[in-house]
Every structure is written in C-alpha cells, then in structure tokens.
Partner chain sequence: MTTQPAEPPRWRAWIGTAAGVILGAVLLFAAWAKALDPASFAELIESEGLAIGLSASAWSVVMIVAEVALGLALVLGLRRLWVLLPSAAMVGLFVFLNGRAYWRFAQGIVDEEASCGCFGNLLSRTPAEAFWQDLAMLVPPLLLAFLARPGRISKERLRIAVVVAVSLAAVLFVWKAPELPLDDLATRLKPGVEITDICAGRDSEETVRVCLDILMPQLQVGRHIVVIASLDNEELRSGMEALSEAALGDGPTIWIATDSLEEERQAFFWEWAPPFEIREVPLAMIRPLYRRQPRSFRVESGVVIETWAGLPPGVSEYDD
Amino acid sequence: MDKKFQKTALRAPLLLLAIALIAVPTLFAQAGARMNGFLPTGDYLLELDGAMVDDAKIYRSSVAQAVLIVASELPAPVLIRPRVRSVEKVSLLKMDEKADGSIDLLPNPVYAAEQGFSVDGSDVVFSVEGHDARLKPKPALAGFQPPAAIFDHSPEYQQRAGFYSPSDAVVQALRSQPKAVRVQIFFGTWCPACGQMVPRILKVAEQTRGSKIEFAFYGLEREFSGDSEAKKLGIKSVPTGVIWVDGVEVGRLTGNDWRNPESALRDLIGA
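Would you output the structure of this chain only, in the form predicted alone?
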C-alpha cells in the first residue's frame, strides 16, 4: 500500500472506505433482492448505548456492498447500506448461514427501516429502536502475532486462507529444502491489500509447518513510521515479506509476489 493511499485511509471513515475499495457494480439495487456473500470481518467493534457489545458479529459483503450486524443486545440483525445511507432491520428467518461461516440474505430480508446513519470521525453512528449505536474501527493488531491471534482478531483472514490453494509441487519443494529460512511478514489489519494477500502466506505457513522455514508475522499500526521493527528493516509499505537464508537477507515479497507467494518464496530461496 503506497504512502498516498495510506494518507487517504487515515482521513476516510473506515466503513465507507472499505466498501468503496471493494466496490463492484451491484446486482442488488432493490431491497427485495437476495444479498449474497456476507463474510465475517474483524474491522469493526459495536458500541450500544455507550457500552461495547462483546458478542457482536459483523459481516461485510463486497457483492451487496453492505454490512450486516448481529448481536443479542440488538432487537434484530441490522443491515447498513452505505450507497443509500440506510439502516434496516433484518428478519432472522431470512438469514441463510453457510457451512463456511458466511451469510446470504434471502429475498425481502428487510422488515423495518430505521433512520439513516451519520459519520463522526471514523465512527458510523446510527440508532435501532431508540438505542444509540456506533460502529467503531477495531484497533490494529500490533507486534509479533501467531496465526491464531490474527485469525481471532480478523476472522476474514482465516476464511480467505481457506479459499487459497497453494501449488502442491511448490509447497513440497519448500518443505524439502535444507536451508534455514526465516520469513517475516509485515502487515496491517487495517490494510485492504493485506486482508486479501496475507491469508495466502498464512496458508503457505500452515502447509510448510515442520520444515526448515520459519514464519513470523508482525502487525503494524496505520501510522508505522516510528515502529522500531519497521524502521530497522526499512519497511515503507505493507504487505512486505523479508526473507533470510542462513541469516542473510535474500529478498522481499512485494507487489505481484503476493498473488502466488509460495512460488515467489521458492524462487528467492532457490528451493
């Protein structure tokens, strides 16, 4: 993610930015249509009447261009659609939960409209049956983190890792190579590109577990110019992977490397 984009990300309300980044021509101009592909996201926290809601589950659909909020404290699931600035209550009977944890909304899911939302700094502010609610950006995951902590913080990473299928031949080559390799991944849970690409290297790390390749994942805040680990290694953008072989840096994963990170890694270490 380049510096110009990082500055834009810092200024924009996170919800609206995230929807805009993944915007595609919508097939759901009418509220009565089926809305597909709501995936769990760890980007937000829900506050209701001034208290954090611990059991809130928040889903985002790039297809429907909407956010779905489910919590026991809410009178009903809530659908937020930024394009039309609407806040609507959804019937539980119209929620089709899939085996992979995603949710589709069956036709005519909305049974009541609430007042629209407003934006207060980086918070999305709305009300549901008189209850004041805020959708707040979740603090970034920072420092060295095991994969389990990343998945817990950002469940979409685990889902996308499950969708990715590394090359079996390349994974086998990585598993059998004899050199001591360290791969350190710098990422930001706030970074859309990281959300798409880092799950791929997490899947590669899982499939090469027990080999001579060691993976480390380091989370960065949105403004990371002062982070000591990033400064030490000259990290200017995320995601970036730094690779050492026998203690000597041999290259970095950047740009298009992330499309097939296992192949880029194999080429850098000569496996």
Second form
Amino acid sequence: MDKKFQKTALRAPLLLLAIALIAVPTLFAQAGARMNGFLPTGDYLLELDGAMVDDAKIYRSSVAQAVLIVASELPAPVLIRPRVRSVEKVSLLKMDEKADGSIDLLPNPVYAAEQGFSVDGSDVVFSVEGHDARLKPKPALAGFQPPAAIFDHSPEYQQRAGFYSPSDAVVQALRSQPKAVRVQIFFGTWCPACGQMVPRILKVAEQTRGSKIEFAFYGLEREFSGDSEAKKLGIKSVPTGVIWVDGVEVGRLTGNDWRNPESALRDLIGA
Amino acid sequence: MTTQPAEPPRWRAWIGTAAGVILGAVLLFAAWAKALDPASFAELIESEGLAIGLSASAWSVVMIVAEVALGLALVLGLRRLWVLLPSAAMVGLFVFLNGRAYWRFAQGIVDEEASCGCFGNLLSRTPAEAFWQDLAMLVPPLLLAFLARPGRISKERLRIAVVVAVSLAAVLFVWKAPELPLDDLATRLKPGVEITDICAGRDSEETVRVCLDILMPQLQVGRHIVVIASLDNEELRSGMEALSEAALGDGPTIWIATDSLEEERQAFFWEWAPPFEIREVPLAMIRPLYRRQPRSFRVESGVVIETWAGLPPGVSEYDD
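Could the form predicted in complex with its partner chain be given as well, to go with the form predicted alone?
Then the entire complex follows, led off by the chain already shown.
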C-alpha cells in the first residue's frame, strides 16, 4: 500500500508537469497572439446556406493574421485563422470597435471552435453551427458610382483617402477657378494601381465639393473592351481621368499624373 | 608574269577597319549585357520560338559566345569572310526579330514591352526603337566592314588565338554568371535607384508609363523591405515563417511584389495569412529588376539602399 502510494505520489507531479507543459504554451499562444487591428476589407462577400448576407462585414488583420466576419445572420462573429486552419466563434462582448471602424479583440475572445475551412477555387468554405458559409470574391463595381458606394464596396479606398493630403494651395486654386469642369474617372476595383491612386482623387473631389468642378466615377470590369462608356471615350487603361472644360476635352489623367492628381488636374484646366 | 593586285585606296581600308571595330564593339556590348543574365536571354529565345534542336539555355550560350567571338574578331581586325558572313547572318537575325516585333506591335498583336532583349536588361527600348536603332547601328558598319578587306593581317594566328581563348572564357563566364554577385550590374535595381525611376511602359496614345511609386506609394516614406517573388517560389515559401516573424517585429515594413495572379494571391493568403502586404506589380515592371527570384531590396524614403539575391538576410538586424 505504501509502495502504491509512493508510486502515485511520484507520478502525480510528473502528470501535472506534463499537463503544464502542454497547457501553458497553448494559453500563452492565445494570450500572446495580438488580436487587434482588424480593418474592413472589400475583397469578399458572405453567403450563408446559399443566400447572400447583405449586412456582412469582413475584416482582415495583418497583425493577427486572421479574418473576422460579422453579420446579423451569423450566430456569432467568426474568426478564421488560416495559419492554424481554424474557424472559431468570437464573443460579441470581446469586440472593441474603434471610431475609425477598425476592431480589436479583447483577450481570450474565442468561446467555441467550429470545423476548419477549405478553399474551393476562389471561395473559402466553412460551416457555423451547421450552416454552410462561403466567402466569395466580391464582383467589381461597374458603371457610374457615387463615392459613398465606392467606399461601401471597397473600404480600403476610404482608409487610403484618409491618408492622402492634397496640396492646400492647389485645392484652393481648384475651388476658386471659374470654368465649368467635368472630371470622369474610370477605374476598376480589381486594379492594384486604382486601389492606391483613386482614393487620392476621391479626397480631392471631397475637398473641392461645392466648386465648379464636377467629379464622376465610373467602375469597369476587368475585361472592359466591350463597355460602351469606355469605348466611347477610348479608355485603354485604368485609372484614367477624362477632363472637360466647358464641354471640351482638355486632357487626361494617366500614368504618373496620379502621384499628385490635384496638381495634374490644375495644370490641365489651367486653374 | 604575274601582276600584284592594286592596293585599295587607303581611305577605303580605314573606313573598312573602323566599321569592323564599331560593329565588333556593338556585338561585344550586346554579348556582355546578355551574359550577365543568360537565363533572361534564354526566356527570350524560348518566347521567340528560336529554341530549335537545342534547349533555350543551350542556345543562349551558343548565341552569346558566337557574339563574343565575332565581335572580338572584328575589333581585332579579322575582317575575313569567315567572320563577316556569320556576322551578317547574326545582324540579319537581330534585324529580322526586331522587325517582326515592330510589325506585331504595329498590328496590336503584342504590347510595346515585347521588344528584343538584345541588350539584356541594360537597355529598355520600344519595338520601334529597337528596330530602327539596330538597323542604324548594325547594318551600315556591317556593309562598310566588307570594304577593302585586308589581304594579309599581321600576327593573324595570334589574333585568332586571342579570339578562341576569350570565347572559351566567355563559355565559362556565361555558365557561372547566374551564381556570381552581378545582380546590381545586370538589372535596373541597385542601391541609389529611386522608386520613381523603376517604371514600365511609355506615354503614348496607346500606353502609359507607370512607375513603382504609383503601385507602392507607401515606399516613399519610411523604411521597407520588398521581396520580389512569384508566390509559388520554393525559397519564398520555405522562408515564410522567418519573414512573418520579421514582419511582426518593429523593423522595416515588409512587402512582397509579385506578378502572380489574383487567384494565386488569394490562395496564398488562405494558406499563409502573411502579416505583410502582397502587392501586384506587372511583369514588365519587375522582370528587369531580377535575374533570379526571389530578390529583395531595402528602401528608405523612396530610395533603394541595399539589394540581396534571395530573401533578406537577418531582417531583425534592421530593428530599431
């Protein structure tokens, strides 16, 4: 009996040590992973049981190396971590939405794990409480679009527009110029250069609102040779801005003009 | 009784010699530019459909060494028919290829980046420029080099021996060039270059010139490390852990510049979820920046500070 007790007494600490060796790093991994900096992304749409979820918001965090999906039709926000192939449900109370629209997750945000996910062509497939969910690439924005629709489709445009500071002097010159100017921007939400440069002109449009300059934004599909508006104006590449003064085309914003679109615009209209 | 053939006028001999030297120098420069990056030249041979009977790599060695041999022979004054006729064939081939690219470009079959890479990555030319420049630089000296060919050349055997020796050395150089640290010399990416000068295309009615700062404006401010790689590159994939760790540190911002398609980029994200951005850059812009992928460079305030063959070594050493 004594011997048995001695054996158990010896084994217990070893067992505890083993548990600690497994559990502690796991706890540290959860606590150590920085689950913050989730920014809205316009890359995907959410489909649940075959139906599109209109109010779904999809966030991506470089720091957390994860994707967060928030939608009223989901039982809980969903966190996908590609590196560990995990799909997990997150407590709403552990979400801290910032004024700039980004989200930080508070420590230990996960309360339940779902099965992993798979990649099916361009789609990401997973399930949440037995519901089939699918992230699908968002189609390109096409046709004339107000800035709000562009920001809604591609939240990254809004973030980048916020970072751009047009020259105050040039904006002032554009605001006070007396000619009737129309600027039509052709862009594609699929186009990397547009993603970087169109937010700049969106910012210029915002800062010259109420002036004699009218901006219009026209989205094109990846294959746009058949688009009538693009064809009519001979658009070969995006982003391209076509500029008319008093109804007469005076020039185009192309290529490296986008570095400082407000300056290029001022030069073209002679403001 | 035999009569000596009349000596050609001296000025004709001078013109012939000078033309031979000029043509030889152009061929040697072209060979040097291609020898720095034989793999890129092999890609061109493949795309032009010239890899007949041999692999494109083998053809690239043959062509470069032939160019060295003929160029050097002409520079050394060996204006023999066995030098001039193959030189004429080579010039004819270059002019034909450039003429074909120019015609295809004019017909809208290819874009303007499809000009002959006869000067490797060292010169960027449109199809029209490549055709007219080659026509002007190669054809007149070739024709003039036939003028007043010398009957006797002093130390001819020694000159031939030099050509043979240099050609053999060229074989060795072309073979070993990919392993030599010549990236800065062979490509347009080197310390001191500004990202506003890394460009593709030209402003014309059909095309526009776009530079790297349009696609990656963030490089204009702060410190960055950019890795140029296809997303299926084995070296990149095996270095992803280290790269991700470095990206999560306080060091320079890390980027991947790739010409991989959107679908590949998405698949890569769902496999690795990298803590850095992957930015699409057209092949026309990044192909002149490397000999072999991955290639990396450090940028500070829009200026290239350092380059590396492969992934950046010890990224953490740039931590604050």
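Each form is matched to the other, and the largest set of C-alpha atoms that superpose within 1.5 Å is called the rigid core. Positions refer to the first chain, counted from 1. Here the structure is a predicted model, which is why all the values come from computation and not from measurement.
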**Q.** Core-aligned C-alpha movement of residue 65 between these two forms reaching 2 Å
**A.** yes
Q. Superposing on the rigid core, does the Cα of residue 92 end up 2 Å or more away between these two forms?
A. yes
Q.
Rigid-body comparison between these two forms: how many degrees does the smaller part rotate once the larger part is superposed on C-alpha atoms?
A. 26
Q) Keeping the rigid core fixed, what distance in angstrom separates the two C-alpha positions of residue 130 between these two forms? A) 8.4
